[in-house]
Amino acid sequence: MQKNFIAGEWLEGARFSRNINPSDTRDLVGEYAQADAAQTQLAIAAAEAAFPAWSLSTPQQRFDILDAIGSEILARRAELGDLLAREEGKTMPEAVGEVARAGNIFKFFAGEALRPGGEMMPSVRPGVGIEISREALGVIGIITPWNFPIAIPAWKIAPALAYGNCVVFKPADLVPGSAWALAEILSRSGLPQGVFNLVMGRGSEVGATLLADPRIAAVTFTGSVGTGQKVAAACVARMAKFQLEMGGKNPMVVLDDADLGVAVNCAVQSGFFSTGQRCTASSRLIVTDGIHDRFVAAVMERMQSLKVDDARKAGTDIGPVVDQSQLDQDMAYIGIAQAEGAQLVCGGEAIERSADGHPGFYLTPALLSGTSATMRINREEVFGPVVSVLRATDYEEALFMANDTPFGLAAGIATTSLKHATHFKRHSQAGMVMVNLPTAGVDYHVPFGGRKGSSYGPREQGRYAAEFYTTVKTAYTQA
């Protein structure tokens, strides 16, 4: 059994948890330990007590750790990317491609240890100077989900550490073996004990006990958009600061003048690839009518020669969905959308087992046309490879239905046009915007989040990660 890493130490839980193969259900892929409230607690204090002398360590201390994290995780990728693809269902070159992210954000946020900034100016006071600087926060609490069971921990503990904080944290419960792994690599680093701990487990026990403990100087919260107006109120009772990544709805806007084979492309990468199961995939496909039949029949061309089969095997497209209740949802919004009128033009069928005869959660991706912007398969969010195709009568049409959503997150568009590109960039209600490219796949150097009910509070990723992990002090001095 895996265990829980708190203070310095590989402690057993409360209770432990099956970690299941989403394409082989017989294959166990460990067991891990689950803390409770009494565990998490411990894991608190730990790291407060790091805290004061972690947040005066030197950059120089903080840049050879992360830089070794991120060595050996990018060392290990191919290991670590089989491990991440057995637990997740991402395909390989998915999961190995995720791993290379993880190992270079640490490596990039070793190098913003050593460039924390500052500012220093004169007062409008004769002999009075002002530094204004960034320093840490204190414990930062930590809760990530299963679709990137690696790379969204590494963007958030490798900035916490690299500005100073200490750590708690709290993985998805279906992916404790990716968490577990990094846990490892990171007590190994050199890192002082308490400095960063990890807690597996149940939400209503771990998850709850870091939101209501008062030594938690901020939650940074990657979810469901139930839970993250839970993690908003909770923080909000005792001004905690927090930061929260939830759902999208994000369109792929589709031009008469677009390239046919970019649109493809792009559509059928940012719907279905990651088995649709992204935060930042285009689930809704905005076309307008010159386009529209021969774009929706070269997407079907291109969907039947996608192969759904076990995330292991060479020259599998779409692996599995995460877990039954991942695919229950997913056949449910289908159902709602053909009951609501949509027509299921290409796939859209549960596969029980594997080409090779194991049993998993694989569907084949589906396409609805057919449908308007007051359906339920267009206003929420289903997270798996189901994408609806909305027809537009022109460019303006298109902008209006894609701003037309509860959700900002991404946005893209194919076209040719310059004069429509730099429009649709300006004028779109998206935190990052795409042209003639897939809206997932956000570099991890720049900043990454959305607007409206898809994020809150300061971006992540890049340097505009300080923005949460840091907080600003202005200082005067009397010469």
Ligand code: NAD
Contents of the next structure:
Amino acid sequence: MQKNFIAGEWLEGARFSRNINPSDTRDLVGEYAQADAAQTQLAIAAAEAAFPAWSLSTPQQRFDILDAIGSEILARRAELGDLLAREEGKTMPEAVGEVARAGNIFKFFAGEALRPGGEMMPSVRPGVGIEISREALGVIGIITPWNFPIAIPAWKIAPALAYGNCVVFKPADLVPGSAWALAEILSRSGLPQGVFNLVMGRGSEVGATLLADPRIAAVTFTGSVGTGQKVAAACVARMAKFQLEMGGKNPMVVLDDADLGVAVNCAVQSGFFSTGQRCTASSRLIVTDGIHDRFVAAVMERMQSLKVDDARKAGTDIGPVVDQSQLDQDMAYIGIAQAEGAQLVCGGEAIERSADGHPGFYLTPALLSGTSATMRINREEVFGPVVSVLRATDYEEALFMANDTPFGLAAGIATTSLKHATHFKRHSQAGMVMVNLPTAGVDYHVPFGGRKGSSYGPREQGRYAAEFYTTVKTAYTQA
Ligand code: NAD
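One more: the block was the form predicted alone; return the form predicted in complex with nicotinamide-adenine-dinucleotide.
First the chain shown before, then all remaining chains and molecules of the complex.
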């Protein structure tokens, strides 16, 4: 049984949960403690007590600790990647890549601990100087989803600590294994007791306790829109700072002048890889008339060659869906789309066993054509390997359709036209825009986030993370 890490100690939970491998449901990854409200409050108290000293720790101390954490994660990327693939179901190359990203994020923020610059300004009054600086907030509550079990925790924990905050981290119930392994590394990193705490457990209990506690200065959340709305309401009620990263319905526009190979690669990569379970996945392919039929035929041909199998088996392109309820949701949306008049032209078949006969939650990638902008399949996030095609007459209509969504996380365009690429970058209503690249797959040192219903609050990652994890102080001095 893996325990929670609170005030520098490993503690039994009130209950425990079983972590199941979605590629082989007979395989128990492990048993993990689940905290209750009282234990969560213990973690909050420990973090609060640790804050005064940690917020004044030297940049060198923070650099050394975060850099060492990053080095260990990178050195153990194969082992941690295997655990991640086993509990979440992404393929080994994807899982190892995610672990490496987590390691690089810790190293990036180790550097940021050394660069907390400020500004000096003259006052409008004679003899007065002004300094503008950033300070840590206090205790940060971190709530993460299941689809990036180590990278998302890393991109919240690393900046929180780098800027001098303390952390209470609640990972997703479905994937406690990678979160626990990360916490175990942090527990040996030299962080003073209470600076970092892990409380695994239910959202309705551990998560809700974090949201309600006045000792939590700020909450950073990634997950679904519904839960994000609860986080927002709870934080506003007590005027706590918060940041939300939520769903997407990301468009990939394919114009007549696109390089067909590039366009197909962008669509297949970001539509189906990681089993379509990425907030930046392209789930709407908006294709102009002149290339539509050739493009759909080429995507279907490529889809036939994708191997859906055990996530940890060499040669697997697409691992299983994360669990039965997500599989049910994926299948339900395929049915809803068909009932609204879409054609299922490829895939969409639930398979109960891997090639080796393991019971798991397998689904062949699904392509729906003949869809229209008002259908639910084009307005609601599925979060699976389910992609729809919309036909557009020209670039202008394609751009309109791309923006015609309640979400605004990522958007892509495949084109060889500099004019259209430039116009799309400027006029897309998404936080991240890709030209001739998949919408999923972003760098770790630059801002990440969206607009409209996808995000709320300052951007995550890169230097922009300071906006959330610090507060600004303006100090006046009369010489
Ligand atoms: P979810 O909303 O069900 O859960 C997210 C986290 O919130 C979990 O840790 C959960 O336990 C916790 N939670 C649940 N109820 C809570 C409550 N009442 N109070 C406090 N915490 C609570 O999301 P999920 O199913 O784990 O993740 C999938 C979703 O995450 C998708 O919608 C996806 O688009 C989104 N996502 C967004 C991004 C992004 O950066 N925009 C990245 C990855 C995933």
